[in-house]
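Form predicted alone, single chain, as structure tokens, below.
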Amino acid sequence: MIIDTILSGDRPRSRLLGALLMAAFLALAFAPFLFPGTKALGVASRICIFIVLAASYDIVLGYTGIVSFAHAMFFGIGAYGVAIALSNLPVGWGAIFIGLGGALVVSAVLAVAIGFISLRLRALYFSMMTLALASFALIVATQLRDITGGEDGLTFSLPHLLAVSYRPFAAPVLGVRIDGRIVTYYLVFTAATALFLLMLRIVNSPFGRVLQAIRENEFRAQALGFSVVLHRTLAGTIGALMATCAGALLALVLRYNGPSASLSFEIMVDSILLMTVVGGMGTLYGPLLGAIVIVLAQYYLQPGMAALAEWTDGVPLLPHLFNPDRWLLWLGVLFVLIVYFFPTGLVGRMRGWTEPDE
């Protein structure tokens, strides 16, 4: 069926999966027409970055096992690729194919040269290592400024297509009058969703068997004849790629990269880790979940408590409670419940809920 090789035969195994992924997508295709507004359309492309940002770290950790805290470094590879061609060259597509090409390059020597010195390590000093890595790119991002910017970033014009005052239809479609903000936003959705259907692809191909085996017993899949290093450098390369692309579409969003932007520690742990968790980790269709739940809570928590505290005015304690500063331990408590009642993530839980489709 089409369907099918669409999903590389991957199917949902769950209607109420099914049923949420079939939403999700159908929002997102016409998220613009939906919701209309700038936050909402800036929501809507956030989700769909983070959506390949947070699968391409599931193939690392989820299929593989492998802990990484350098995932970001290649997120801010991506928009830093993308941010220093259109500051310095020409404006027009060139500079971003030349940003992300250069950017592609780095990320694979990159994650080519960590995966063989460092993979040979025990997983705690790997994690440790990738960390420190993570945390020399912040500190090199922030010192280079006549190349980066330094903290405060750079700030680059994008393509006539994709300029704010573009716009190719003299009467609003559909009541959304289509500027080059829209057209920004189809361009990361159609990429998001190649990028994460090629994972899909990947993940379910003899190599990503072989991934899964090495997770669930490296001797035995050692003893079988693979080489657990190629197989996990290689992983970790692809996830690296995925990644770089992701900040390269984040900055096409934002127009402007920054330390802060793409390569902050908070990234890593805040976003790309909390939304492989809660999704499910090696289901790909855990981290596009996790995503989404993330990037909802962390723009419209806050807006949701102020509501409830003006809402619950005059009774005791609670609007303190609701206290839209608080949102914060808000989303902590509600990953804390999501660990507790969701061990396998949102994406097992359902599956065990529902009966597998044949």
Given for the second form:
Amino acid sequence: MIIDTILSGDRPRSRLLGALLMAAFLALAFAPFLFPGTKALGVASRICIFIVLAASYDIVLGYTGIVSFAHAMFFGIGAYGVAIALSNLPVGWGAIFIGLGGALVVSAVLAVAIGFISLRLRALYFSMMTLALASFALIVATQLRDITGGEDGLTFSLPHLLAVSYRPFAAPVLGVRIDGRIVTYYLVFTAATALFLLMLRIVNSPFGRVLQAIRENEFRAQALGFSVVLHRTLAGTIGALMATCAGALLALVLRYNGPSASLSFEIMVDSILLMTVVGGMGTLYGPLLGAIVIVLAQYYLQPGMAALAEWTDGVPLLPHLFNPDRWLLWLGVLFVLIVYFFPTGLVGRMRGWTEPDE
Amino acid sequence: MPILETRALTIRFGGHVAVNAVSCAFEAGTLTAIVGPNGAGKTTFFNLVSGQLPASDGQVIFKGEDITALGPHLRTRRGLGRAFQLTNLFPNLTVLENVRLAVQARLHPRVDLFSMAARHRELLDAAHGYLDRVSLGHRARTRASVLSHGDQRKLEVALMLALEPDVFMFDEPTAGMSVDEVPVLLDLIEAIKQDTSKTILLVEHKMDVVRRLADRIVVLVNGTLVADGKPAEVVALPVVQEAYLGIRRKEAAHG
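Structure of the form predicted together with its partner chain (previous: the form predicted alone):
To see the whole picture, the full complex is given below, headed by that same chain.
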């Protein structure tokens, strides 16, 4: 019962998925001790953040059926909110909350505006409009140099507790010296866990059920008495606010924010969209797995290929295939294969093994 | 005062007038059959009343209120229930969830983000009740898309029952059903009819069904109301013989 309350009754419904989720949770919970080192900690933070970001996109794309390319914009707004506040205000928790609060307000206003515009446009034109809006956001961020730092972005300091130099314990804990980076990681991990569980609750609430009904048959949902406009706009706004929170967490981890870190099309397409589709739309667990798989691939495919190339040195052709410069090619092949063979994503596939259609 | 009334209700698609100045009042507690040849505008008339199409002219008055400008979801909330001719379900959700959504629309209409839908037992129990009424209880866990055509029609009706409307609009509820499935639906419509506070509008082709159920028949031809009265009188009218039954005979000859 308590598990059902935490997971909002949305059980993995597949042993393999359940085991993977448990393993991922434990690995992330103890990441600083299991995988010591700055790079590993950065990867773990990025996984936590992108889980929230991809899941927030799933509320929009998977649960509501809205194809928006402006989702990275909300991520960027969150990151810029914190970055701008910490660059201009006295460094402290107050600045972080002011930055996050301001970013949430901006995101909410934009999301509601997008929701109303979507009423006037058909699906394809709406997607085009979001693409234009994303371009516009990128241009604004690079052009308003005085505020955003332009192409270079903003570098800032964090409150004492999160600063790299902070040492809560004199001696190492479990062989790891605890510093502000690890404190920041646990802040990110806790926030990501809470936000993910909150989203899981929302998609399994009466509201979430209406979203699924609208995705399935908008016309009929309306005929039952549900306001499609209200539910769509609210779903878009919730997704936007969650993405904004993820962006704020990113800024804290990087201690920096710039256009390529949080606002680029690479983030939108190579990360958010792929994670959601590869993992399995409309499941929330799918984007979670997708975020893990893709962040790991982005960080470890290239060094892994370098090792393979070295190992196969002397064998004809193979070292060339595994040349680390070709890692993006392999990443592309991997995605095409996953999407081709698992059209419902990794989670859809796993659940398919355990629940045959009636 | 009639519970539902249309006043010169009209819709034009370009130059084509699909429903032409139809004025018709429906008294509470009656069952009115709306008949007419294919393409007479019966379903279009329904769409104007329930709000799926915006009227070009005229008004829809429901419970004394002009609802012409309201969207379909607001008409539903005021008590206007509609079952569709072409089955119109949530195909990838379970049969139970289809009905549960309709129950939720009525009993739990507020936006609720933070409670668990699965813990609202009262909604699930009510949904099971409606499924039993259309004898679909045993298919509760099935996905709606894999139901047989007849079962999908029953589910369609269950969605409307779950809304507990004051006016039920059935659009050819028995179309495409096998012979042994039809009585379940007709019994259901008769059961609703027993409740004198409920009003039924029924679009139906089968004259035996119409004669069995209807208190009154309204005939539409080319979007115009050509006859309106007691079943025996209406069927005897020359205009009906010619326009409606005549065409039906021709169709039968072609078929």
